[in-house]
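Next up is one chain by itself, shown in structure tokens, the form predicted alone.
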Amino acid sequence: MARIALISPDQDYGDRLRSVGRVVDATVVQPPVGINVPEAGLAAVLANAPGVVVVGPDVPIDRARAWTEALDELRPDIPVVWAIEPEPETWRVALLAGARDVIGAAATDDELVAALRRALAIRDRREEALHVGSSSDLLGAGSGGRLIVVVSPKGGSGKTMLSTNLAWGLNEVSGGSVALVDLDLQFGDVATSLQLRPEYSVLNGLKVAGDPTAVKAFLTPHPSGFHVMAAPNNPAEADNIDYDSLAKLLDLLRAEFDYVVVDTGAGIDEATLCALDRATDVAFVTTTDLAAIQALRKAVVVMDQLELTAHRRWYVLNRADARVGLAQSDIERSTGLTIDVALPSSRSVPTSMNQGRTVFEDDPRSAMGRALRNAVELFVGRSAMKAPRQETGGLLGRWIGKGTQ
């Protein structure tokens, strides 16, 4: 049985919260903690070995940002769901503390067990990830590493921007060996957006997808370790591929690797289909707007009817904080699909990959630095990060820190 723990004075709302719990069969404890100092009081609601943690209601917004950034630093692998009424602004400072949800303590107990519901099936999704490396029905036994493909349907999703920095981040804390592969043929700016000067791309792996050594000759490093396989420079050479091969570099690669992250392009093209189709993991990314949100719902139907379903998927939502388009709940209320990471708008993503850096490097504390580190832990797990490495300034050793943009 789940367990859910209540930071709040309020002994009502926790009666009540206990009431709901019992429908999604989990219980709830409401640790005697002050709410003014979180420091003090973290300890003893860990002590209670929570899935889930519920802040509010009656906490002042400072102080459910002040929780929930010291549990989010502590124990990211915990959801944080805010009972505090979630107008536009404390949306915001929830996405950006790394809260989940936000639910206002008049909610009906039907949208309560929906929330609950949402916040235990992401603890679930992150336990999963943890044992996903001894998956035999995903993995296969002997068959190598991750090969994670990151998909949006729509142009200008952040595909690229997820792709490079989960690259740099799987490759500084993982331990493991790392290649990033740009499939989209056409137009691909994996190695722009790094500022890379490769000398070979896809094309040449192609030619010699069955020889390890040679394939390794292709691959472009980055000056962090990981290597990368660029796109064609040119858009027309795109129609020369061979799909066949392209499954042979893909195997070959994930067998020589620890990850392989897959850039691709918008929609689903025969590269892209022919990625999934050996996928261990696919990442969604899609934005708030309506039309994205359809695009995205219409992939997943079309990659269901195509059986394109032996890995594991998780679905990111990029500038989430955005006042224009839907509201997270509304996105999963009406897709049926449980949002695992949220990024928030920020101008760390074009400041660092107009200077060919990730955020990881040049901006590692800002809110979007913190909620990429979430992604990170999405295919390693928490448990199994090591602590990146010092450098100048000890910036990028303090990427899994705390701050503020």
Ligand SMILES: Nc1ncnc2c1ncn2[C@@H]1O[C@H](COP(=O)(O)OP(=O)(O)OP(=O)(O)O)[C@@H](O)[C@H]1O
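Definition used throughout: the rigid core is the maximal C-alpha set that superposes within 1.5 Å between two forms. Residue numbers count along the first chain shown, from 1. Everything numeric in this text was worked out from a predicted model, so none of it was measured. First, how it differs from the form predicted together with the named molecule.
- In the core-superposed comparison between these two forms, residue 100 has its Cα shifted by at least 2 Å.
- In the core-superposed comparison between these two forms, residue 75 has its Cα shifted by at least 2 Å.
- In a rigid-core overlay of the protein, residue 366 has its C-alpha displaced by under 2 Å between these two forms.
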Given for the second form:
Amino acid sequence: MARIALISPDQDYGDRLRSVGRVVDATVVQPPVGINVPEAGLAAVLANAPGVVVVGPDVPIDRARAWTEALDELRPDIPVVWAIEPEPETWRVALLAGARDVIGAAATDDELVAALRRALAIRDRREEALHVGSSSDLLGAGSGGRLIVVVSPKGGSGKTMLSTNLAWGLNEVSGGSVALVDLDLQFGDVATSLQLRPEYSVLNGLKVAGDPTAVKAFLTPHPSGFHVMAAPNNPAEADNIDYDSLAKLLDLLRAEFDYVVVDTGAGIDEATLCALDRATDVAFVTTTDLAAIQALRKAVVVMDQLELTAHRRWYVLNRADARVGLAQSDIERSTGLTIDVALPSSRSVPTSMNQGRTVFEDDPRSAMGRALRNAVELFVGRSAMKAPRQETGGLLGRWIGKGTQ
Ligand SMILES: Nc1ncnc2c1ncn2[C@@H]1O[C@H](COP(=O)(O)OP(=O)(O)OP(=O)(O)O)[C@@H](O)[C@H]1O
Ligand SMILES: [Mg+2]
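Let's compare: the form predicted alone is above, so bring in the form predicted together with the named molecule.
Full assembly next; the chain just shown is listed first.
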């Protein structure tokens, strides 16, 4: 029988969770730990071998975050659910800390049952992945870096813009441990957007997917220090992909690099699903038009149905200030999703992409440059990027960085 540990001083909620626990076939334990010092209570909680941990109610948000981060650090395989009123800001803090779900006291028993079932299902999947030790050991500690998959159901939303800039920014903060994979197998333009002329592509990588040295030989270095696995030159070649090899290739890259950023084609195709299945992070990019928002909502629902849920999700609103289209607050209200990153419309984007450069290299002090820098810091989870210098002219060029001089 599964065990759920409740971290909360609230005995009434403990009783409620115990009765709901019976419905999902789980025993609920409420270890008598001080809620304020996770470091002191963590061992006692884990001693109960919980499959899921519920934090709150009556736990202040900063303490809930501390518990969640501590758990995430030690046992990333145990899903954490917050029983705290799900305000948008709470969601943000919870997800950043590593929680899987937020459910308020006003939730019905049915909603609570559904949330616990989801968490237990995730736990089962994670346990299976850890035990199989297969290529899908996606959430195990020490199983490699982060695999960030950039997707959007609608084309032209800014995936390639985001993935190339993310790769550049993450490369700066990780000191050069980033691979960028172009899984837009038919029409990928990562290489063009970065002014690279790759000799090899993902197709070469697939053939040697188990061999780190050989795979590395098929990466194309960007002058700033990250590595690109380019899309095939010929769209027809994208037809006969072996998805087992693709899974292996992504796992291998993840083992070798701190960050693997995956750009994908419009929509959700087989290659994208393969990447989503092993992602640690999924960045959904959308523009503000209704059709794009509806498509995004559908994609999220389908991913949940397919139980593609073992990752952190980031919602990126591109061209957030577009005059036509929905306002961010309307989008959040209508979809129930919280936008993590809002990027403005900016001339710097087409200008830099057309020159084969990132915005970080071309125009770091623009509104877009600053927004992208914030996005990178959010992904990393700390304030890690160097701020652009205030001086203009040559100094700016020097900040721009390593390989661009
Ligand atoms: N914030 C922005 N401001 C101005 N132009 C932008 C912005 N984001 C993207 N663009 C422009 O929109 C176009 C599409 O961007 P991008 O290629 O990144 O989208 P995509 O999602 O990768 O498209 P596809 O689905 O075709 O791969 C490009 O011409 C790019 O310069
Ligand atoms: Mg693209």
